[in-house]
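Given as structure tokens, the chain that follows is alone and in the form predicted on its own.
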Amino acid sequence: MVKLNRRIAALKPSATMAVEGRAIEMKAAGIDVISLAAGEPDFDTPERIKEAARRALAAGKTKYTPVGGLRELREAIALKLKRDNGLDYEANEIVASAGGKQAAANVIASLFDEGDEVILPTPAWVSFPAMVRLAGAEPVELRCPQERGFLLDPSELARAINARTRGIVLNSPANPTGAVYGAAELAAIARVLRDAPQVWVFSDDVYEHITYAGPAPHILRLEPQLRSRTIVLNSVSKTYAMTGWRLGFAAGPREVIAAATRLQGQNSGNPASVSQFAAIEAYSGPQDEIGVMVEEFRKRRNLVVERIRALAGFELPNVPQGAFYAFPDVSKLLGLSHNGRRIADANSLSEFLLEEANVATVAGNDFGAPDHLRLSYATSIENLEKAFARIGKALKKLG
């Protein structure tokens, strides 16, 4: 038997990539899966960005770039920075990286050690608890739940703090929920915060610009104090459909930021050249493309809170604010059986709706709610039809 590093040994696959590892798997096999998986946009990524990573092509723009990103793009992200957000960063306050996940594994790893302890809000990405723990720290799951529309309670959080905490990630909007935190109950967990000055507080951002009752507000906006003590993850994933562009940031104070870059010197170096100058396109070109999209969107979360609340033993109290995902609730689901096998946890019937409905979901144990299903309703409206009937007939099979 090898013998592995015991952090890499401990580690289990992205669960959210492993569901959608296994839908592709039965579709080069000719089974007609529809994912209600991947947190992907299918919209295609916009023209202008394309004809600027073909520019960048066709100059022969295609070497070793600084390891933090091109100036150029840091001094976009900085620009975006302000115009999104209000947020003022300098280019080297910045760290361009392969895709968000990358720019936040680094900021963790440099800051976070043994003994450390990060508060995550759960139901949480299920990456952040793999992160804290490769950097050697501890995650503490800090339960938010469906009756407070899976935000956070400041009261809570200020219990939860202790000496060991050094940590706190924030999403809002949020994966898996879909919830968007409201400017007064941001400015309640910033003041907390601002009272707990070991606490280095994430504010990862990734969908900011998708959201279904106005923007969402910044924590810096409500509590600059906490600047020196704040990193901002963000990417072009989600906004600008660049999933496989691989291309995100951490901005924050700057000896982090250094400390995060020299790390990814060693670790991978700097992101794509040719995806740098696609970004420096998306984050500075028009912005007319999010607006289409978020609409988009829209309609299909309508459609699928709709859908959801029709299922049997499916419950969906909350409609999500933001995101690109439905957390509905299937406790009631949980100890029934079909030919022998037993629905336990959502593990259970996620892997159940697989292979009796061909639909692909992602269970809610990785994130910390074993009695939940996350749907994402980045597909057509047809395909989400064409699930939602499959799903509807396999459920009656249940017993």
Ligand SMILES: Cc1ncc(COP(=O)(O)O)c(C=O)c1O
The other form holds:
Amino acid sequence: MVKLNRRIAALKPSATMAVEGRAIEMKAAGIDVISLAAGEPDFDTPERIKEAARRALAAGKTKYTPVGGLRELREAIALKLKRDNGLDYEANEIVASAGGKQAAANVIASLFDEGDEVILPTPAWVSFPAMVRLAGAEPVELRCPQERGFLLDPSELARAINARTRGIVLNSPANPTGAVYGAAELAAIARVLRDAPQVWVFSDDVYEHITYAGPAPHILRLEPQLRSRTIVLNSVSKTYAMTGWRLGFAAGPREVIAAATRLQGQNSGNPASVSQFAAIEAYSGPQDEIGVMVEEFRKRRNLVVERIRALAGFELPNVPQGAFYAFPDVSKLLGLSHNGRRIADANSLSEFLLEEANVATVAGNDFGAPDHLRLSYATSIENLEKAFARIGKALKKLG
Ligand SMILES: Cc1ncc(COP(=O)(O)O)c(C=O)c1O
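Output block for the form predicted in complex with the named molecule, input the form predicted on its own:
All chains and molecules follow, beginning with the one already shown.
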């Protein structure tokens, strides 16, 4: 057996990607699988952005760029941060990376060490705990129960912070719950963090524009004092239907951004040059297509909430207010069986639904919620209708 690096050996494949992979295999085998597993908009990248990429290709913009991204891109991101978030950043306080994922991983690796603790309000996106562990630090899950709308309780946060706490990751709108912090709720959390000067705050804004009850407030607008220890994470992936282009960024204090850029320079280099030109257009051009996508997501969200609530054993007390996920509680189904196979947790329910309904979902297990299932509605109304009809039929087989 090959002796792998200790931290890599302990690394699990990304759960969301694993389910997608299995669904793709089944589709390749001719099975009509409907995927409610995808973490990406089903829309095509807007034409104006593709055109900018074609122009870049035609002009031969296919060489290495500065490691942290073209200055022109970082300036476009700075203007975006001002326009959309009311935040002031200079180009040298921004690093562009291969997706928000790489930007987050590089900053986490740059900031944290063995012995450090990073608080993850849970359910949390599957990659954060892995990134923290890879840095040698320890993720500390802080449960945000469904009864509180999956939102963090400021007094619990205050109690959880200790001398080893060095960071916290906030993600609103959230993957996988669709929860969005209101201004008062976020301000209360910001006040707790203001009084914990050793704690770095990650504001993961990748779903910022996909909201159904008004814009999501930004922690730095509510508590500007946190700026000297806040990292803003974002990417073109979800906002502009550009997941495959792999272009995201981190913005924060110069020293940390410089460290993350050095790391990137050693382990990967600049994000793809053509994607950078596409992202410049995404951030700088007309923004109308976002609203069109969000309105479509809203229709689907409304449908999905209704269909989930009609499923026996599924509960969805909170209407998701952002992103494109619903995160129903499936605990009522646990313990039931089909053909001698027991539904022990969301993982086995997800497998059951894939086999019996040919619908791909993501179990809540890896998000820290083994009694919930993540259903993505980044697929057509027609597919959603079909998927819920199939799920309803399959659930009848459980007893
Ligand atoms: C909460 C959250 N943060 C960050 C990302 C990173 O996305 P990307 O690397 O495509 O920018 C994702 C993608 O699924 C996400 O769900």
